[in-house]
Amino acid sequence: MLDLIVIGGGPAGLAAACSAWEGGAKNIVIVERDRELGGILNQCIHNGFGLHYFQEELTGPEYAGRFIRMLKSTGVEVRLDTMVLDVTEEKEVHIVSAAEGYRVLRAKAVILAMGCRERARGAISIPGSRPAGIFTAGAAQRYVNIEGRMVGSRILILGSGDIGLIMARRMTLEGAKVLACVELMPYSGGLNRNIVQCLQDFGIPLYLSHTIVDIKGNARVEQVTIARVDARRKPIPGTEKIFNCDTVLLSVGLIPENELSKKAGIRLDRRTNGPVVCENMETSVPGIFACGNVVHVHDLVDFVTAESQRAGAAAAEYIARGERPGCDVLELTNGDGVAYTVPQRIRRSGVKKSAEVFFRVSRVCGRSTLCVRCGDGDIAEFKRDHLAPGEMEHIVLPKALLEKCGSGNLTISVKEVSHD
């Protein structure tokens, strides 16, 4: 029997495996469906990675390369070009590959690090004909950066997620004309630095509170019509704008890859679409941990790394000491202005010095106070000058503070400072 199986060889899986090895787990296997390690980082050739973790600016492949080199200094086994078909509550992992066929691996612990996938056209019901020339932003990124193939010359981007914003710049640098970036919400879904560096620096307009209402084309996209939407996100007649283009890129959200989590009987959070996890990233099934974008969609890979290292260390501790008692649990809930929290549960007995909580807000706010409430009273406040859904927030709750809290739930909410 193995000590640990890590499913996914992207940034989350790499960091988790290295951390588990350092924590004392030695019989570790990473299972990766692609032909090489690194995951999505391999196609992210722009810089901006590693500012938090390495204190320097790296490209995606450079960031992945550093962790791959760390992994090579361990005894972790890597199985590439191998698909995981099933994970059970008993920590059996069913895999298949061309080299070895169908096999069942068994381990004392499992870490889920499958990442996320893009939401495609069928999930958002864009009206119009269905010609060629419609890509997810990530697919276009792979075509251009890895396959060396140009996807179009006159491009409209729907959605302002970070991948879409980055591809607006990338396509412009490759010689294409990016006509506009169109966003359904009244705010961008990406980091502010990407709005500035990828749109504003290249004069690409951003249409907030707009969406595509028609696509025309026979063999390929020929024309796209957009329109402003109202407060209910319904198109407003008479506000249409027409763009003659040959390509549409979709950057309309990411979905954690949790089909395997469901098979393992793991409880999922409907807000994140990822597993419900405790302070050490353990799921509702003892001995199965989750980290990275399979839990919730991150904005920075540095945060993925830190979270995954916590999961790896916790898995190593589980392998050495067994299941941790589940009593004395604080449930985290989202109050006004907060979309979700991770972790969703904090076991006070498992907190050494402090517990980290990550979350996203549900609206753009100016100067605000993040309030942490337990029972009938606030137990902590954190000041922020600006909050936006596209940027993940992070607070640290000391163990002493958690010990003072009663048996009630912890609620995190946003209180915006009045401008009067």
The other form holds:
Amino acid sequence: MLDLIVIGGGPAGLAAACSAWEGGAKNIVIVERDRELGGILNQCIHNGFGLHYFQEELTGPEYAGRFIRMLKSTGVEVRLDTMVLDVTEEKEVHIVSAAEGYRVLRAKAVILAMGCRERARGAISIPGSRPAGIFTAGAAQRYVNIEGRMVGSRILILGSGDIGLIMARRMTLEGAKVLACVELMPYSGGLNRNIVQCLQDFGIPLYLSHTIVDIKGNARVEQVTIARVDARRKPIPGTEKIFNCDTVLLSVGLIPENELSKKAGIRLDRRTNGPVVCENMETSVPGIFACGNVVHVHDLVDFVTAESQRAGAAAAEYIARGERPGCDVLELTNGDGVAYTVPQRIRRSGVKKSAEVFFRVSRVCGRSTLCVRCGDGDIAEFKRDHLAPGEMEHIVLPKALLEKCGSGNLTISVKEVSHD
Amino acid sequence: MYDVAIVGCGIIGAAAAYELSRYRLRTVVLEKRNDVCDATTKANSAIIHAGYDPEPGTLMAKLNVRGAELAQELCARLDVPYRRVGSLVLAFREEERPTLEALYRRGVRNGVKALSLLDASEAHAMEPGIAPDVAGALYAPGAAIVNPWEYGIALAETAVKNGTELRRSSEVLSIGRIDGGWRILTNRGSVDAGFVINAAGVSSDKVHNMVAAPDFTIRPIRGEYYLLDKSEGTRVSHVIFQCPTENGKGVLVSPTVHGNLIAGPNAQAVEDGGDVSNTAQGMEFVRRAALRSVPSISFRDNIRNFAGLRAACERDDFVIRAAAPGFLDLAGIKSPGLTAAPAVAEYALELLRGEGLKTEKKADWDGTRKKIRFRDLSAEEKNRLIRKNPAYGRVICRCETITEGEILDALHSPIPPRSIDGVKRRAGSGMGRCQGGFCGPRVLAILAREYHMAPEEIPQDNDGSWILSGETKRGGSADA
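Condition change, the form predicted on its own to the form predicted together with its partner chain:
What follows is the whole complex; the chain from before opens it.
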């Protein structure tokens, strides 16, 4: 029996495995379906990674490379080109590979680090014909950055998620004409720095509160019509704009990849589409932990790393000491303006010095106060100058504070003090 | 000179080719697209209808019931996914119960077996997912779900395996009489044949008009669909219809053989014969109608919308007859065309014999097909397969667990796919929740490698549907 199986060798799996090793777990296997470690970072050849964690600016492959080197200094075993087909509540992991065939591995603990996938056209039911030339931004990024191939010359981007913004710049640098970036919401879903560096710096217009209402083209995309949307996000007739283009890139959201988690009977949160986790990233199945984009979609890899290190350390502790009693639980609930929180549950006995809570707000706010409420009273407040759904928020709740509040729910909410 | 030329290789042309391949005949099939079964056959409700719907005495009624009988055994022989799940037609108000009774009587007259009328509580007991206000239902245990394009491809592949010639990307431009038969001019040269079968689907009126006076017009009716994630696949366990109206059988909700949930179609006459666009209004109509039957469907778990054309004409029945000596129309094949296909082929052969076609059975005909589906194998079988060929251990499509071995099988099949979607229709890669976002580049690389082609030459689907426009400034090398 293994100590630990880590599913996924991207940034989350790498950091979790390294930390579990440092925490004393010894018999660790990472299962990775691709031919190399690093996950999606390998195709993210732009810079901006590592500013928080390494205090320097790295590209995606460089960031991954540092963790791959760290991993090599441990005794963690890596199985590449290996697909996990099933995970059970008993921590059996069914794997298949060309080299080893179909096998079942067993471990004391499992860390889920499968990452996320892109939402595709069907998720938003874009009207029009269905020609070639409609790519998710990540698929286009793979063709351009890994295969060295262009996916078209006149591009329209739907959605202002970070991958879409990054690809607007990338396609422009490769000589394509990016006609516009079109966003359904009245604000961008991406990081502000990417709006500036990837659109504004290249004169690419951003149409907020707009969407695609028609795609024309028989074999390949020929024309796209966009229109302004009203407050209910329905297109307004008469506001159409037509673009002649051969390519549409979709950057319309990411979904945590939890098909394996479901098979293992793990409780999922409909808001994050990821597992419900405790303060130490343990899921509803004792001994199965989760971290990174499989739990919730992060904006910066540095935060994935930090979260995964916590999961790795907790898994090592679980392996050494066994199951932790689940009593004395604080449930976190969303107050006004909060879309989700991670963790969703805090076991006070499990909190060492403090508990970190990550969340996203559901609307753009100016100067605001983040209120943490327990029962009838506010127990903490945090000031923010600006809040946006595209940027993950993070607060630290000291153990002493958690001890003070009674049992029951912790509610986090946003109070806007003045609008931008 | 060929004995028979078939124009069009949808399910009807493929079934005809399969039927003819039993005999010592030189048969050629002409298909204008770069793949078979790539139009109406791939975009429909994927249902084998029981046969209570068509008017008694019509060809539609006769061939529907016969086709449904043939489908089960044929699908087993061809290793095509087929599940006899049964269907329910729902009545939402007492006033709709007479419609159910009329359907029941029609079904009995058409020879449909084991039909029964259910009251509200029986209907809810059989199918808990339906709306609480359902007042009754017609239950047809013989209705089935099938993979329609695999059904068609399997028929065509088996015909090719038995000596039928297939020419793809070959569009028929004109047909003229010659001594002893017909000369068919295509964009890729001409073909002479003693007999011609017109199975051109949405274009069957145009092909008819090449040899005979116009007497019917195809007026395509578009139907739009939702295909939902497998997480929604168990909302219902039967095919759920609503009472039919003059616009057709209405919106259905059904599990698919792949484990997804399908909802659709609407019915919209389209001017442009090839317009299979989705529309906001059409999708909204389907969504609302589907929720009327099955209120719990989560449309946020939709993975794909699509639309297909019914090759309907102004007549109320299929148009199956000799349009000229030795020239057969298999036209106006709307629903239940998929169900009727093998019976249409049987009937076509009978008509061709009447036209003078001599048929002599082949001694060595093999009407079977076998396919490896890695996902469905036991652990032991998986291991045996991987030991024999490690490519079966390499998962290319993660959502559907489709291996490189299965993709290579498709590439070496009797009708090798020429596009990413061609691989999808055979191996199932890209059918899942990410819709090929992950495996698309990998399938493209395998196609380029196996066919010794540049990545830029691999289309998404039909000719002209290019994916890559060239190298980046620094270029790169694709590897699978």
